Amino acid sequence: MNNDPKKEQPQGELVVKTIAMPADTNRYGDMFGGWLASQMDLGGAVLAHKYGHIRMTTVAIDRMVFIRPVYVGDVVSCFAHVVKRGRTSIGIGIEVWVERLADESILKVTEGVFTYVAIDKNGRPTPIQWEK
């Protein structure tokens, strides 16, 4: 991780953008980690489907790091990129960045790697037809 947040830039393409709302906070007013993981999973699924062109399901969160809290009112943006292509699976690196309402700073708050598997109509893994 880059130690200077002003020089770091999001990796990948924007797949989800939302606003952190009070209904998804813990008792201290910070966003629940589960809410953030859900946003990441949605964003990763968008990119997985874009590349796989088939039904995909989340099978693993290989790594997830909470760097900074997310506050009510933050504009939350998830950026995703492919980190691994398998026969039936795809690994998606996901970064979450926020724009803070209070000072308009833009900071990375979370990153992780999610794995999705292509499945057929019976729910069984099926090969992904990768475009050349």
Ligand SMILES: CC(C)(COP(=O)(O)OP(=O)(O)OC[C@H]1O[C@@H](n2cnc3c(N)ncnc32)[C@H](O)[C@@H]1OP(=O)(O)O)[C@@H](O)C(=O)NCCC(=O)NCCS
Contents of the next structure:
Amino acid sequence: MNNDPKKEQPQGELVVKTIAMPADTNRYGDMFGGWLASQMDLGGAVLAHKYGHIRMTTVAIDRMVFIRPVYVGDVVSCFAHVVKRGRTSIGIGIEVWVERLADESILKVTEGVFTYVAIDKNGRPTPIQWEK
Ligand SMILES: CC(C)(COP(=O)(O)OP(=O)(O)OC[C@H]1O[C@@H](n2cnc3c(N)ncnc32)[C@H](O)[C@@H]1OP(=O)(O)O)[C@@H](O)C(=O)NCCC(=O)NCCS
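What I would like now is the form predicted together with the named molecule, since the data block earlier showed the form predicted on its own; can you produce it?
Okay, now the whole complex, with that chain kicking things off.
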């Protein structure tokens, strides 16, 4: 997204790319934080499933920081990377970056760590088969 090596770059792989739409704004016209969190949860689930190969459920959200607002029309991208490999859980760092078409800026707007647990058919935690 950004070719200047001196600038901060998104960490991880692209797991969600969408456009911020008016239906998801608050009364002031900015995007709801909850909408952004749900995009991050979806994106994290994509990466979690890639490792778990089984049903994964979100157990915790940590270190969530809303750095800058998101506006209608922003192109919103979620990038995810593994930060912790547990026995039944996986910690995934998620960054959200926007491309602001009005001034062509590219900005990190949000980040957080989502933890997913692999669950069996009874909804109980089950070990993740990590590849060696
Ligand atoms: C996820 C769930 C099955 C875990 O059950 P549990 O009895 O707490 O399981 P455990 O205590 O054995 O913990 C399982 C794993 O989750 C991790 N975990 C539990 N609570 C955590 C927390 N608050 N933060 C980070 N990791 C946590 C544990 O460390 C463990 O990981 P490990 O095996 O890699 O060490 C259960 O809490 C649940 O069903 N929660 C609801 C999930 C849900 O509905 N999510 C969607 C949001 S609406």
